[in-house]
Amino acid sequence: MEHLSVADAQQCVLESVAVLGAEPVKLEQSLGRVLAEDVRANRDLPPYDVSAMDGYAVRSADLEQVPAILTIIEDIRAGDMPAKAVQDGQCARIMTGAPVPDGADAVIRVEDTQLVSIGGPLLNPLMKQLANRLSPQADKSLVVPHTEEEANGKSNSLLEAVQINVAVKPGNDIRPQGEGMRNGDVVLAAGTEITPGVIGVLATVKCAQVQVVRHPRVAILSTGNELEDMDDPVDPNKIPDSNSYALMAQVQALGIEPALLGIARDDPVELAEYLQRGLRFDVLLVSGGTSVGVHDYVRPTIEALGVQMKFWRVAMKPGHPVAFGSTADTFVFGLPGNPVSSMVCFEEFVAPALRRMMGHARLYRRTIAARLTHNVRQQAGRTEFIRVTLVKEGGGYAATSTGAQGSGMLLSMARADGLMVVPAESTGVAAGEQVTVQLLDGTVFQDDAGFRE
């Protein structure tokens, strides 16, 4: 079977998998999931024209000449409904989010006003005009309030008024009915990833239960007589089974809780039993046993169980002996036994497949450009993934190898911020050149692999 390029192998995997079916989850448990159906608004929001500011609801026609004095006919708080319509020469004190009363067509911010009230000596012609408008025969006058009690409308004044200092156009500082959403409109489309902002929208339309794409059921199996399980006594002649747990964490980072099947020894009968158990899941990750040694039984055993293999090798380093196949119900990834190779292959093939099955549009780790701090040599023919650390410099990043890059050196992954991608046709990269780095930390993904072979 031909050794595929990384890009061709990725394409093969993604063309094979598909988005899974839907399942309901509570809103509180939906973060990070993907909507399986459109979500529609169940009301206009806001349900009526509301004030965008604390201030005064006015008729803009009353402010053709400013400053102007308007009488205050009522206070309207958020949650209240106006009791009066605003007429010529009137206004209503209004709070942010409160409904705009009939007759008013604009809101003036409180910062652009000066509160006045009836009950003291006439201070200026504007106030005298208001007094005459109210009742030319009445013995009334206007004062500017000097105390907090007066400013809050608790004085013994006969009537409150406000001086408006700016002119505005209709609609000023008003949020119109339905500005946020209209009843019946699709506000969230199927395929939307549920973020905290999306949670807020779902709560707004009262989606207590959400239809989301279900998570794939993932099983992880390690193989090999040389492996030592977590509960086994320490044996210096054995190799701790780090792969199961590293892969477990990579799956968990995608929001999936996998099943650990344990370790299958290098025995065809025992291996077949473990593999049959794993084939009950949507995805089976088999670590080790995919090489060509005489005691690597995974390939013949898995094929005997009816798994149709699509590739067994990929032109990459590390991770050359990676395999992928499927049955009618299960996708199987044969991952290398070396821990770094296993983790790199997960990043390049398994993670994108799982995210597609979960309904995500962005499948690959985010990539950035960085300046390489040292020379890197490479033998052309395989795409190489070099573990690097990243340091900010100027307007970008500097990438430096974590050190020795052996595929069994797990510390190189533990210390890495990303995987520097060296194209297959390259014979090396010189210090100072720009390189592409796939980030390993965080949860931000993008829609393509971000590198070219």
Ligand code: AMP
The other form holds:
Amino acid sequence: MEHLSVADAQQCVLESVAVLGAEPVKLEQSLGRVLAEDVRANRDLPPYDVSAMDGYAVRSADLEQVPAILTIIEDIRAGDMPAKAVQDGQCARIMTGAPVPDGADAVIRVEDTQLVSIGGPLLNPLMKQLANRLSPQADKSLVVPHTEEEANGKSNSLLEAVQINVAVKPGNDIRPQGEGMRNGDVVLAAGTEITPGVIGVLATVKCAQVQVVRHPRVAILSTGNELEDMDDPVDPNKIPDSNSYALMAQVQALGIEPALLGIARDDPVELAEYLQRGLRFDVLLVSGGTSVGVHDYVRPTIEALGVQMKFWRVAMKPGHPVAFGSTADTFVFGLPGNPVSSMVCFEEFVAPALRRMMGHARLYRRTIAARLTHNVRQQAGRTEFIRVTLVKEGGGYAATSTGAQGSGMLLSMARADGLMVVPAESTGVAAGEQVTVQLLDGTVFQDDAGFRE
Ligand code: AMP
Ligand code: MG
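Moving from the form predicted alone to the form predicted in complex with the named molecule:
Now the complete complex, all chains and molecules, led by this one.
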């Protein structure tokens, strides 16, 4: 069988898997999940025209000439309903989010106003004048600035009024009814990933329980006589099982809690038992034993258990002996035993498959362009994934190999910010050339803000 290219193998995997069914989860547990159904608004928001500012609800026609003085007829706080309509020469004090009273068509923010008091003995004549629509032409001598004590409401012997210093158009600083969302409209479509912002919208439409795409149940199995379990005493002749844990963490990074099945010996009977247990899951990741050694029993054993193999070699380094197959209920990835290979194959094949099953539209890790800081030689014919660190450089990044790249050298992976992809047709990359780097976890954050004010 011809070795598949990485792209063809990825396509084969993605064509095989499908989005899983829906399940309900509590809103509090839904972060990172994908909506399985459209979500609609259950009311208009805001429910009526509301003020966008702390200030005064006015009739814009009263402000053709400014400054103008308007009497304050009531106080409307968020949560209150206005009791009175605003007439000519009047306004209502209004807080952000409070409903705009009838008669008013604009809001003036408090910064553009000045509270004034209208003095005691002159109160009655002035009241008359106000009834005739108080305007800037009114006798200004009757109007004095409000003292602080009066502003605090300690004196009620004075008629409250406000001087408005700016003219505004109708609608100024009013958030119209339904501006945020309209009753019945789809506000979140099926397939949306639930981010904190989406959680806010779901809470707004009172979705205490959300229908999301089910998570795949994932099992992880290590194979090999040489492997030492975490709980075993240290034996200098053995190899510690790191794949179970590294793969576990890769699965966890996608938001799934996998089951660790342990270590199966290179024995067809024992292996078959473990594999059968794994075939009860949606996805089974088996590491080791997938190459062509005489004790590499994984492929024949899973085939004997009814797994239909789709491919078992890919033109890539590391990761060449990767295998993929399925039964009616389970997708099986045979990952190479070498720790770096199994992790790279997870990134290239398993992660996109799990993301698709979880309902995500974005399946692949983000890539960036970077400048390679040194020469890299490569044997044409297979895609190479070189572990690199990334350093910001001008507007871009400089990529440097993490060092020795043996597929058993797990530190090369532990130190990496990303996987630099050397395409199969390349025979090498020279220092200074642009390369593509797939970002690994942790690179979503950076050490500076990345912008200057
Ligand atoms: P295999 O694919 O079984 O031929 O294994 C290739 C190499 O990977 C061998 O050196 C194994 O010892 C090593 N290896 C296999 N499985 C694991 C594991 N679970 N953890 C660490 N190393 C492993
Ligand atoms: Mg082995």
